[in-house]
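Have a look below at one chain only, the form predicted alone, in structure tokens format.
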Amino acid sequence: MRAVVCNEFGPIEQLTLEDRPDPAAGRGEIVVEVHAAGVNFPDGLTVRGEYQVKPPCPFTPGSEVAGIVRQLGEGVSRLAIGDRVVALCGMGGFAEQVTAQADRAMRLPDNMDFETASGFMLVYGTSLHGLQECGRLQAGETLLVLGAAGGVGLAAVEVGRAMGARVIAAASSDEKLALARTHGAELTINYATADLKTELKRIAPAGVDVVYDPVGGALTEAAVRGLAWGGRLLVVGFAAGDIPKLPLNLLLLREGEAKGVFWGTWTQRDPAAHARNVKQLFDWFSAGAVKPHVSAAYPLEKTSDALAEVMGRRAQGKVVVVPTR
């Protein structure tokens, strides 16, 4: 089979397309003919060694991907050969074939596609979690989305409608602001173009409650500045590329609260509560009170530039890579 291997960690342009060994189904895993893989930003990360988790080297990146069950390991009953399934790798998705534990796949809805499902379930899992479990939205409640346009931040603006929230959406430019409002968001923010601090008092005088922030840099202790009383901040992620440091009387001030989404981890620690998220995810999807928007779809050759656009905070939604030959 062919896979994007990682030789050594370093700018995601070293990354190489090399015919590796086809892999064999250990006991409690599968092998998934991948037809489309998700590209998040910790994979990036990742090749570049600057996540949390640094697999040895040589590895091939990609961790989630929908496709194809093609091998059952020992002790696998849950699943069937020719099952279509989205699959948390971890490790390994941007490749013909990848293994999986079996119990962290799961079987597609009818009538969701291979390049929706694998950029559906790292994204809208994390914004649903944190929201629900961490955040404790509540319907009617103010929710400042954040980066609103990319992959993670859109889904959250979904999520957070669904929930019933009132979704101030924040990016960069007027068009990825176009987009989150077609995708729920009622009132909108270009941090590029206007001092976020200011517009939340003008158009959020009572403060949000919550505040979904995959960004980090500046933009945390602005938005923070914005909380309303008991108002809780979601620390997913730092695409801006600065760990911010936080006033902690700001949060003192509002008895307000910090935190971490932690979304992978918290899977395999309540996995009973994961699997009624992802429930919950496909009803809202198969009524279409969630809509994933897959922005571009780049052939296994191109991984490096898929990941490129979402390193370079490009993406309009989900980028996936969709191996062919």
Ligand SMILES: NC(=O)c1ccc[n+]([C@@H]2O[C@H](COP(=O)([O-])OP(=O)(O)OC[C@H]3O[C@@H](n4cnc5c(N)ncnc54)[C@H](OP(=O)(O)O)[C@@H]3O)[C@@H](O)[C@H]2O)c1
Given for the second form:
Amino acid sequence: MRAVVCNEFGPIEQLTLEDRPDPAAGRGEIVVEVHAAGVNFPDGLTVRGEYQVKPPCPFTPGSEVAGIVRQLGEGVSRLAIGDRVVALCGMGGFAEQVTAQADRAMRLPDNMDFETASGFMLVYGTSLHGLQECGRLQAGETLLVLGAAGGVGLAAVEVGRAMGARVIAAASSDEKLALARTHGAELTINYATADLKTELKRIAPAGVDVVYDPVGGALTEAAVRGLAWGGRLLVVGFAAGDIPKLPLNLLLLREGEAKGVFWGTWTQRDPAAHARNVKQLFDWFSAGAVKPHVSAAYPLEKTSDALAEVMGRRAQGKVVVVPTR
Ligand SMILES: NC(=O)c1ccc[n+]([C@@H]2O[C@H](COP(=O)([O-])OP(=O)(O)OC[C@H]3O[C@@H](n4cnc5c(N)ncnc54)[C@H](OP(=O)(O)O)[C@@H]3O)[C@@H](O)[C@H]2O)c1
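Switching forms now, from the form predicted alone to the form predicted together with the named molecule, please provide the structure.
Up next: the whole complex, starting with the chain shown before.
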């Protein structure tokens, strides 16, 4: 089979496309014929050796795929050969086939195509877990989403709206904000042309109840200054590159909270709650309450271009890789 290979940590452009032996399913595993693989920011960080998880080289990046089950390992009875699934494979997704733990794979709703599915689980899963379990977002509350047209950001806009919140989207261009509006944002802030703290005071004078922050850098403190009494900051990621330091008096003054969100680890620590959230997300998808936006699909040999689009701040919604193209 063809697979994208990272032979050593470094620039994304160093990735190569190689012929590799077809994988075999071990105990508790399945082999998925990959029809699409979601491109996520952590995939790029992993290739550059900048992610908290550093796999031994060589390895194939790609952490979530959608496709068809082609092999069942010993002890797998929950799935059948031929099932359409989405699988969290951890690594190896940018390839024609990948192994995954069977309990990290879910059957797809009939009306969800592979490209949509491959970019669905990680971003919507993170956003629902972040807003629901970590942020305790309530209907009628105000939610501020930073990086609101990116992968997890746009999902947070939709999930927040589906949970009944009033959503303020903040992003770096009017085009990105227009996209966030079509996905449910009621108010918008362009933080490339306006000061986030000042704009927040103007459009949400009573403060926001929850901040969903996958960006970090200088935006985090500005957003925390706009928190309402009892407001919650959700620390999701640092796409801007800088891990912010926060003056804690900002939390004391409003009895605010800062809460980390680490979806991947949480799904393994609480699989029952994760399964409930997946069902909720699939139900919302089937009802049209969330409408995933796939903005670009690349063939396998262009995987480094797909990663560069995401890491280069150009992506809107999801970018996916399609090995069958
Ligand atoms: N905690 C978790 O469980 C979890 C799960 C998934 C992802 N994450 C993290 O969440 C973050 C976003 O992931 P994603 O897949 O949604 O990425 P993405 O689609 O690339 O979105 C990231 C957004 O960050 C903003 N940004 C600001 N400065 C940037 C820069 N220098 N380079 C790139 N983007 C920049 C961009 O929006 P603007 O241009 O509008 O500013 C961009 O849309 C990453 O740090 C990722 O590791 C965390």
